[in-house]
Amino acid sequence: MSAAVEEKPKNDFEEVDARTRQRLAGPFSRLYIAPWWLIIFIVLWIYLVYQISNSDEFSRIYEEISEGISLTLFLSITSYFFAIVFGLLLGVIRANRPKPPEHGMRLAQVIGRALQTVVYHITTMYVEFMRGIPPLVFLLISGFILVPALRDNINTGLVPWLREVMNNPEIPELVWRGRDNGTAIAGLSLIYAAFLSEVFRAGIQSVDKGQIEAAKSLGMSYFQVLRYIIIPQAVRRMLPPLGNDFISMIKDTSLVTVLGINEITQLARKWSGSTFQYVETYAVLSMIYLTLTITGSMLVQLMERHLRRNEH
């Protein structure tokens, strides 16, 4: 017969529930878990809003800078849309590593494997190049090298050919400067497509391979598997990082100031350079960016909580 184990007596504090324990810990226990970073930002935000409402200097600065908010949001949303489309294509390609041809394959299948290998490595080289250089450098390359070269080739090659084929000498030449909104959108889209492709690749590869093989055994093509099996499951895991990348996109629109585009950073730079009000100008600029990014971060956190709640 086993010996009875003597239980250690519990004190009164161990027998109370969690709510009573928190009450016994003292009225200041909530101070340790309060979101102090957010409280500090809110206080600073209220202070700057008060200054804008009551100070002529701050009010004038805000009027000058706020004209670029719509352009900043337009650049962010448009660039991110194209980055998602291109990044998804890159992610699908990189999620399927090429395999060597197997014995007994037809010539067409061997050629298909060879083309897949070439496309895979070109895509990988592009992704690694974009992730390996600073975004500012690529924006400079886009604005002062790629766009002028592409525009000149179109105007000297494609436009004369269209005039001849369509018998219309009035077809205008392409007007695309390296310092306009189109260049900024193209540059940001190409940069972020490389980063988003890794998100899509990881999301696609996270799906159980057994489900993919089962779907293929039922006669589904890869694109049907991608549409009905992979994407619906992967999107739940990809949404939070995609949301964080959109917030980063909002901040990185400030880089297009090197192209002379009048978004909020460029307007702030011009105003501070002409009035020498650097502290006031960049304080207002920081408030605008923080308002946009913190709002976006909270939306992403709410989305993550909603997805986590639905998993159970």
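Numbering follows the first chain given and starts at 1. Given the structure is predicted, the values throughout are model-derived calculations rather than measurements. By rigid core we mean the largest C-alpha set that fits within 1.5 Å across both forms. First, how it differs from the form predicted in complex with its partner chain.
Core-superposed comparison between the two forms: the Cα of T156 travels less than 2 Å. V137: CA moves less than 2 Å between the two forms after rigid-core fitting. Once the cores line up, the CA of A202 ends up less than 2 angstroms apart between the two forms.
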Second form
Amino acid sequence: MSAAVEEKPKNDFEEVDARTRQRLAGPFSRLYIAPWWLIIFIVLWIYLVYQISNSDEFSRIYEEISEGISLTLFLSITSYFFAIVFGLLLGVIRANRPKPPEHGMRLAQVIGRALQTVVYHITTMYVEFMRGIPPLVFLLISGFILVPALRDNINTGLVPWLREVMNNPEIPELVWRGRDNGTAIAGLSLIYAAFLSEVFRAGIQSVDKGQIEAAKSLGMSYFQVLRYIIIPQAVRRMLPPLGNDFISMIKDTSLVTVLGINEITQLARKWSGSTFQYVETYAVLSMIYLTLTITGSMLVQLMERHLRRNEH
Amino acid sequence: MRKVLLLILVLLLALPMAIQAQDDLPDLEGQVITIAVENAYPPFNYLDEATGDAVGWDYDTVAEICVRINCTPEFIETSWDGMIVAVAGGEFDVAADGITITEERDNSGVDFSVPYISIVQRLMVGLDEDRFATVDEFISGDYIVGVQLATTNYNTAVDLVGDDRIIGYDQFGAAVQALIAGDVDGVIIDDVAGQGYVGENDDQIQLLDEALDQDGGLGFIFPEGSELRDAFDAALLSMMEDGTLDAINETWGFGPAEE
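Return the form predicted in complex with its partner chain of this protein as a structure block, the form predicted alone having already been given.
Next comes the full complex, and the chain you just saw is listed first.
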């Protein structure tokens, strides 16, 4: 969950220089730069796949756990989507530090700045709060306290009130349980929105102030500046960290096992607990996670390389 | 020939004395033994609400066992999920957590003590539950069971309602909390532990009287081949004989062991 934004890429000259140096480095220089970790991982992966397809025990375990892969991916993608939307909002708010009112401002402008200050500090409090609580703890709070309390309050307060006001006794009660996928998605996206907002904030703030001032002096509104000046530049710098956070999200879905949701970690825990095949089960589970995350991080690297090439 | 017969006779007479001698409990000479507990499974081991200290049946019983066989107990907190495997791997000398004796567990690299109590499993439901009154009604509806992973109660739940209607939690505390919050409709639990939770929340939950399944009894577990087991068994048997175990059971609300 890095909030760091990519440094400026190397220029052409440095790249050529690196290639020349490599040519001069000797006949076996490739051996030193080959991605050995990936080669070893692929060999291990092939071995495990071979095991799974040839051993009854392993294929039984894989059969059991793989049922949860779609749920793991669904939770990751949905939570990440909501985290992006909410995080972008938080990030934009946080990118504009509040300023005191100046002499000669109209009353509306003074009130505007005061409001901005309030919103900024509430947002900052939220972000610091969420970044300071371990995700596991927040999920426990969501599943066992927040969701039941929210649901009960709505069903005993809001729903009867709505029924009376709208004169419609058919309005259904809210069915939302701590163990529902919705709790996991809400919890994970609230946590990740805070982390992603820092990526957005850093991305926006990385755009040169002079450009923004120039655009404003041309008469652009803040949203025009955002749309034509900030976003095109910031997106390039934000995509790699955003991609890495998606990979973190895949891993962190394992935490929702405390809510009793049947994603792959929960299925693995059930299976190992009933069969005592701990070694085999967790080997298969790790392999599934690694396949998802390493594929993901390779995609992020490709994207990074692509962005770097198109930067000039 | 007569000499041989005489010898056999003497040996036969001496046999009861030998058995008597075995009745003397072993002496471990103050050896420190590590005991795995969860501290989340009342009344066996949990944190006392008033003091925050770890208390429970396990603490009292093992302390008494250690007085009898001269050992020094050292309780170590661990999660239930990996407890049996950790004992099988020799990470602990004993695990005490109200562990139901089953064949699978016995075959997974641990040895059980003699059963110290036989228990039944029950269904825990909300105090004002009016959708069902019996276990059969519960099973035939589409009600959801909350239960702790890797327990015999989990297996019972699978047998009764099938995998799709089970929510598996880390700890029984979480399952009971979900029941109180209305997120699950029932919790399957050993009656002893169930009474522990009901005792703390008797304005919200209750146990149905009907027994679900007869368990084999609860025991301590030891790494396979552990010599400690015989010492523990001897101490437990002597405690059953002189009524000490009944007294401890009563302290923690078990009532006398059902036969």
